[in-house]
Amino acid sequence: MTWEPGRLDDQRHLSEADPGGMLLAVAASAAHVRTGYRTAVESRVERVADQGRPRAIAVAGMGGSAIAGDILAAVAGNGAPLPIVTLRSYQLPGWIGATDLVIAVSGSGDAEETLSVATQAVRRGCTLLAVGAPGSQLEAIATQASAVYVPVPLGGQSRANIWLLTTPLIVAAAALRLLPADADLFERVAKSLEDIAHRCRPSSESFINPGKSLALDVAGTVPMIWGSSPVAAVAAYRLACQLNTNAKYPAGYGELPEAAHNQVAVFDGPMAERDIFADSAGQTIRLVMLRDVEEHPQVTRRREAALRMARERDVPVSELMAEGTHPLERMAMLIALGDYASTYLALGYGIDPTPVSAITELKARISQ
């Protein structure tokens, strides 16, 4: 496999090499806003509010669809007034009872980790709310239970379908008074995600194309994504699993001020080492910043001190800042880009981004 920038203008290739439309996956998340938002509005997920506010809201989910409960607590912040954690796992912590609210997300609605975790919650009492297919066994665990169900029309992989899964967890959290989040707020982010579609689109030339730039920044080099507040540090993860899946790239996250206390470390390390005599450049580390207008003001420091010693020591260095007022909106438009990153490196390298064979490699064999 071998990086060919050019392959980013060429329209023939770029359809070509993407039979899964992935990129047509990504510029379909405008809709996906709104269809998830009229979906949980149909849904009535607004019932979750009728016993009143839980003490706990546990989000369980995997791969694309865990990064909902990601999402909800960096949008809910600092100012919730009850903890939100994602599970990424088989099991249901033992602190978690009848008080507390369980959000059980799959894409396919049938993934086995998220479907035991749900099993658990019913069996303890909790609160349920599920969201995934039609017709998953993950709405016939909440139909029995006789608890909230979104079936999300989805398409492809669950991946590209981040806001259709989303979208009904933010409805959920503005019910419960955790979030101001209301339909014209949902409105603005899918006009925010229909201009990245719009600057991001295929025919749009690599110079004026943000997402193809920074595919072109990250090839050849190996990304430390950095987010400088929650938001911006869920966009991050988001970024480094996006070209994990699409473009089956290497990637490292981490969020500030956390990451100066152990990744900033790397700028001295062989990675970082550029010899200016080489006949072709070596593989190096390129610092990804992501930025969001709501920073702590120690972290501000602690961005701009790491930035200026990352080009100290000729460590490239990309930055983008996130747009909008609500953190949803900002996290939006980061995630957008990164999406549509991940997808051009692929294409860029030759790579389909949508098959994920040694993902389904993988699940064969545990399963036999």
Ligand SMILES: O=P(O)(O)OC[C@H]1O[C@@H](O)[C@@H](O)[C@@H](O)[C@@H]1O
The other form holds:
Amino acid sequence: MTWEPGRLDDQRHLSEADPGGMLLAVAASAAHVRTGYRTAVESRVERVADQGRPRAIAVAGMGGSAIAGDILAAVAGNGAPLPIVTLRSYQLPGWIGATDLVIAVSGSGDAEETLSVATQAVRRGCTLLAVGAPGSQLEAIATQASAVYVPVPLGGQSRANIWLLTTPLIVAAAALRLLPADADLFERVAKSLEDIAHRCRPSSESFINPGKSLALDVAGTVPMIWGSSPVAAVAAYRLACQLNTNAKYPAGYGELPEAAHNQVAVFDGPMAERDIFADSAGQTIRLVMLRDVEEHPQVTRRREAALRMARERDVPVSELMAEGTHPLERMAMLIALGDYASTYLALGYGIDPTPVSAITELKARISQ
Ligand SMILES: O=P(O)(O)OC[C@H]1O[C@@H](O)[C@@H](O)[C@@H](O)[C@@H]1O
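Previous: the form predicted alone; requested now: the form predicted together with the ligand:
Below is the whole assembly, all chains and molecules, this chain first.
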């Protein structure tokens, strides 16, 4: 697998190397927000508020489905009057009971960890909301329990349908009055996703295409992706996961202020050392900073100081700034840029972004 930057502006290569249509799936994000909103309203998601507000919300899911829980928590924000946690495991924690809302999210509707947690939630008498493919095992569990089910029409893998899976959770949170979110907001988010899809379209060349530019920055480095707010940190984690799954590429992720207490030390380590005698620059880390308008003032100072320190040490830096008034708009924008960058990185290496054969192999090994 060799990195060939010219591939990013070769239209034939971009379509031939992407038979699963990952670029098309990313471009469909705006449509996914609109469909996700419509499906949530048609499924009468607001019924989760019938019993009043729960004591806590736990979102169960794995991989490209679980990130919906992280997005919900970050968008609801620090002022949320109840805890919102994401569960990525087989077991429902002991503290969750009948006064809590469990939201099970599974694109396929068949992830065994998520089914296990949903079943335990029903047994414990929790309110259950489930989101996933129509006709799935998850739908059967929800229907049996008379729980609200949102059947989202997924094309392809969960990670390529993030907004179909996430939008119903935001609609539910708005019904619980945890955040302001109405049809206008979802339309604004969809419009901003359309704008990014236009700027990052395959025919837009690398020097003006922010998705291709970030792929060019990351290629050949191990990116350390930091977010400077809870919203930006979720986008940073998503980018790391998308680099893993789309480009089969390693990535580290961190959130300020925490990253300033550990990962910053890497600036002085062997992976950051410039060796002028080596064939390549001899430097393999890159700091990718995802910025948000809503930063704690001390985090702003830490971010600025960390960026200065990186530059003083010749550690390459990429910065992306979120735009938008509502945190959902800023989240969507950062995620879309990262989705494009990870897909273009795959295509620049000549890797098909869609299949994840190592994940499939691991699942097959444990099913024997
Ligand atoms: O998203 P569901 O279908 O619940 O599956 C959970 C996760 O399983 C993993 O092995 C991957 O395939 C992820 O992309 C997926 O999101």
